[in-house]
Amino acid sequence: MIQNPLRYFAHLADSKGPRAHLKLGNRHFYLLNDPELIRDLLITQGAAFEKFPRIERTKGLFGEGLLTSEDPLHLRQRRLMQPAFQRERIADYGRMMTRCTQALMADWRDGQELEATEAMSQLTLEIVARSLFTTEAGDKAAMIAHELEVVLKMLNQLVMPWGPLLLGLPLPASLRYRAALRKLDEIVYGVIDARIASGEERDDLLGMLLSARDAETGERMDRLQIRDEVMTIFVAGHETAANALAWTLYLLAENPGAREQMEEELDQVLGGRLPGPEDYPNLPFCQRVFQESMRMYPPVWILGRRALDSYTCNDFTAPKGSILLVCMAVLHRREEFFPEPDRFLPNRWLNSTAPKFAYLPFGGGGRLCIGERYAWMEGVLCLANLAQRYRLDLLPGNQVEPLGLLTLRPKHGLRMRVSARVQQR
């Protein structure tokens, strides 16, 4: 399980149904993969659940952010946030992506080598920062990536059984991450003090944040709620947006006639204009490429759930303190939900009879993913502007392997050749 735990997962589930259990001690776990219990987790009893404790040793980076709090504070942040996700809001942020992705490819030139995880990181760190921070992206932003990459590597050491301990030792590992939290927090602060100080109002996530008002008490974010909304935001909009991109990459070029039908899309509705938020809506292949990009490789592929008593769902029980687990990147591989799971067919979508709780690339019920809608938009932009111009292909030798950490990560990397491509007018 701790080597490669989502090969560990799958063989839970082909093995012990869809309702796996497993005692480790005196702690029982379920792997559930059963749509109609999930829904009544996420959902219908949702409140007799607390996510899963684990996440309790991320906090020195996430604090009491989206993320990891737990009601009343988490249902309060989530109103005062909401109106930042709007769905005109989002118009907004859709036309700097595009911007930013037509920056990226700038320096991009026919034939040239590049690894696609670093590229797609790149380009979702500019498009978080200039929505957080609109002028003080750049510098800022890349500072905030290089200690949040130090950070996320040693997160995924503090999940596990021995992370306090980890944690608790002078080790290097340990050293560097309590460095890096310090150095992330000066970063923070300092953007945050210096708008306040400056008594400017912008209309970007930071601002937005700031000047939220709770509709009952009148009360404000204070400054530390607001750095940790930052952190979980930049994180968001950052690690998962460039691994959901990289494996459609990758998908598109391991099957190009959906790639060749995706630029025919394209090519006819933009007429090689660039690509805005107004052709969303006018590009559903587009849409359902980047939907079965999320099924095969869900960039967050795991959640959990601890039962706060005990637990009964028709004939399904399990005792107070069980942790229920969704893990997505089996869910979303089930044959009896997805028929041929391995193999990229974004048209399923078109007549699929999966339930709605066997495809949960953005979680779901009160903790659904609050930026959905962007990372919509997010998606479907920017691969629209990447395949206007480009096709990306796998260089040979590469190993492509998912890599389960706090995202679902190619664990080798994707070495891709960049190639101009002609666009159909």
Given for the second form:
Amino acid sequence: MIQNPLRYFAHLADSKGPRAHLKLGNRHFYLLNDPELIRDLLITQGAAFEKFPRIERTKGLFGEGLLTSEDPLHLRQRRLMQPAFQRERIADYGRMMTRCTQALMADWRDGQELEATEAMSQLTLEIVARSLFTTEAGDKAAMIAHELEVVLKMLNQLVMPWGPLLLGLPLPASLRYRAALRKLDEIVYGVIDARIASGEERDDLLGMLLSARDAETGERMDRLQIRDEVMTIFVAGHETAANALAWTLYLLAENPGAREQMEEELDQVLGGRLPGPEDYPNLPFCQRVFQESMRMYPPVWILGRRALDSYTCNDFTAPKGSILLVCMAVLHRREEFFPEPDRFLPNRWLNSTAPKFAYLPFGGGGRLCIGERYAWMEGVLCLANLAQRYRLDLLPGNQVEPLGLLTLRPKHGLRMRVSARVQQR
Ligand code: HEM
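In place of the form predicted alone, the structure of the form predicted in complex with ligand HEM is requested.
The complete assembly is shown below, putting the previous chain first.
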């Protein structure tokens, strides 16, 4: 399980069925591949669970941000932050997503080689930094990227069973982690304090966080809470989207038929002009490509919940304290829901009969990803910008294998060659 959790969970589902039980020490684990039960877990009886404990170890970074907090704080914060992710706001972010993707490609040359995961990570960090901070983002994004790299490396270790041990020891990695956290705090508090001092009201995510008031109590978030939410959005909105885009580029490279169909759609709809948020509804194939990519390689590959009490759903029962796991990387490839599960078939979504809770790249219920709409816009617009001008192909000899850490990453990276598709303007 520790060496290759993905393979292990797939084997567990094959050998023990859709409600596989596993006992580790005196703790009960259940791996669910039953969409009805998953719906009950996340929606109907969602309040009877808390998030799986491994998240607690990441509190140094996220504090009591939306990803890690529990109700009632979580519920209050969710209500406060929801307006920042509404449809009308997403169009503004969309225009900026196109600008950032064009800026990334400004340095690309026909025939050059690049590491696609790194390039997409650079892109999505820039996008999330500009969504949060608009103008202050420029130089801060690079500084934040540098510190986040150290922090994320450590977080990937912290979620492992030996994680807490690492934090307690004065190892170089844990010292670097603490130093990077301090630096990140300095940068983020710096921006928050400067904004408060300036009295400026801006239309970005930070502006929304600063001005949000609880409808019932009129209360605002304090400085620490804003810091926690900023950090949470930075990490939750950057790693996930970067991996989703990188996996999609890989799948397109491996499936030239789908890539051509996407290019045709782009040429037809855009006629050579830059894609914008208004084009989103007219790019349905592009949407299906992104959807199918997150089926095969869901960036958040596993969810965990702990039962606050003994849990019953129809004939299924789990004792208090049990951990219920939904491994999307396994569930999304179950043949009973997705025929030919290992094939990249974007058009399967035209007439899919898979139950709703057989596909959940953004989770579900009260903890559904708050950035889902944002992420769809980002996925489709970044892909549209990239594929309009370039094709990316995997370099020979680059082995590709998913690695389940905090997010699902290509274990050996994705070294790709860029070829210009249309005349540069
Ligand atoms: C392809 C991109 C993305 C994927 C696959 C993804 C996936 C997820 C999933 C599965 C969860 C639920 C975790 C759980 O229930 O334990 C989640 C939560 C969350 N995501 Fe995303 N996410 C993406 C992009 C984003 C973006 C762009 C943002 C912000 C700009 C964001 C912010 C958050 C936050 C704040 C939460 C916590 C929500 C809560 O608990 O109320 N995510 N995401």
